[in-house]
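In structure tokens, the next block holds one chain alone, the form predicted alone.
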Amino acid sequence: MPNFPLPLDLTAAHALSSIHSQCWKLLNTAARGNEAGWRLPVLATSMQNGCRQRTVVLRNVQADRASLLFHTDKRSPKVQQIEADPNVSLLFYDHDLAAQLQIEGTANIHQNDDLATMVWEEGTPASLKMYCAPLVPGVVCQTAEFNTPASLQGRIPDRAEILSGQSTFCVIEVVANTIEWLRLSRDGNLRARFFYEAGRLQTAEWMAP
């Protein structure tokens, strides 16, 4: 099985910055393809008793900002956890590279503005006809339901038959705080932090793993 690939020499000045541009070209890649392992990551958010996770989607990686972007309906109970409180963790884990990332950050809802609109036209109408759901996402049904259209039902749509689905669209830009990195190995396992401020790298360490 390959592992994360590290620098030939792991005491070198440069180590913790190549292993740092290495996850953000991996999680560049898993944003832009539907087989790469850091695709779905579990977001975590703060609840008045507790935290709540889910999987969710990554859509479009932002290095140079440390920042990450999903999408959601914004009827969905995580907008409203992060509206009161945007200190979020995001958990990666890629199989293949036995590798894990875990970041926590500031998320920032956008909705009808520049960067949602951005996302909108990447999307796939396959992945946006879910914005057309008649039911707040969560409510209690009385049956077993699709919450899709029954016009939509079964089929992909073409992007006229979801424009009315952009109202309930929104975009959640994740800001990194810190990500902490793991690589898993028979050889032995190597973990590191990363810090930002204002999205931009600020210190690094190892840790023990």
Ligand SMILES: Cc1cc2nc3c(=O)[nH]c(=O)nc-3n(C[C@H](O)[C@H](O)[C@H](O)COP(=O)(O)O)c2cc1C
The other form holds:
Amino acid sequence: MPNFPLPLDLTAAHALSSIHSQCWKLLNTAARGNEAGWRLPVLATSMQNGCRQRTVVLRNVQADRASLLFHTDKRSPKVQQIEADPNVSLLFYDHDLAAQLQIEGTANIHQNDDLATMVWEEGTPASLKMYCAPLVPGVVCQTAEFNTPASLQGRIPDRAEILSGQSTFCVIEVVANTIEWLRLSRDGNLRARFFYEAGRLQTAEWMAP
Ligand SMILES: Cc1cc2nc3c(=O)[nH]c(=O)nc-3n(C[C@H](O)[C@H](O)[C@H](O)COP(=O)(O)O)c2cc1C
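Return one more block: the form predicted together with the ligand, after the form predicted alone shown previously.
What follows is the entire complex, opening with the chain shown before.
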């Protein structure tokens, strides 16, 4: 897709609302396929003495709740960081769209509930296999370590073979509080911000890029 599609008339009353809808449409596209740049955002969490960022895969979005879903190993440090402080930020950039999103939101960990079951069932065995890892992610190892059971190494397992992974699998749901959009163009950059309350869009404003 060449560049982020803009409304024809940027001065029209509905211009911001049209950009907002387009953002969620493109996030939805990114969650459904591997190609889009917005598929691989950076998730930042805070810690006692700083912050930490990591790449994650966008798995699903629910535009009507301003919600974005990711999956992870519940033993990983980011889960403890979110439980201690649920304020997170997400950074997306899509080179083809020449568009960045900075999302600030509140994260929730879901395990063994309807949402976690839905995301588990949507996942492919290739993407869920890592949840069968015997070691806690991040522990120091004496030798090179794939952290995959020997029986699953080097192949894509059947669904039945990865069932045990469901006990370490969890979903991170981020509900947006603000989304800041920046679109780069030789003709001029554009920037806007959207504010939500309880997952509902409240206001939108243009910003100086
Ligand atoms: C392209 C890419 C996609 C990744 N996707 C995920 C993901 O969806 N979930 C996840 O927990 N880690 C994912 N990772 C690994 C994380 O970036 C990170 O290394 C790991 O989760 C440990 O993070 P933590 O120690 O901060 O908890 C991905 C890494 C890369 C390079």
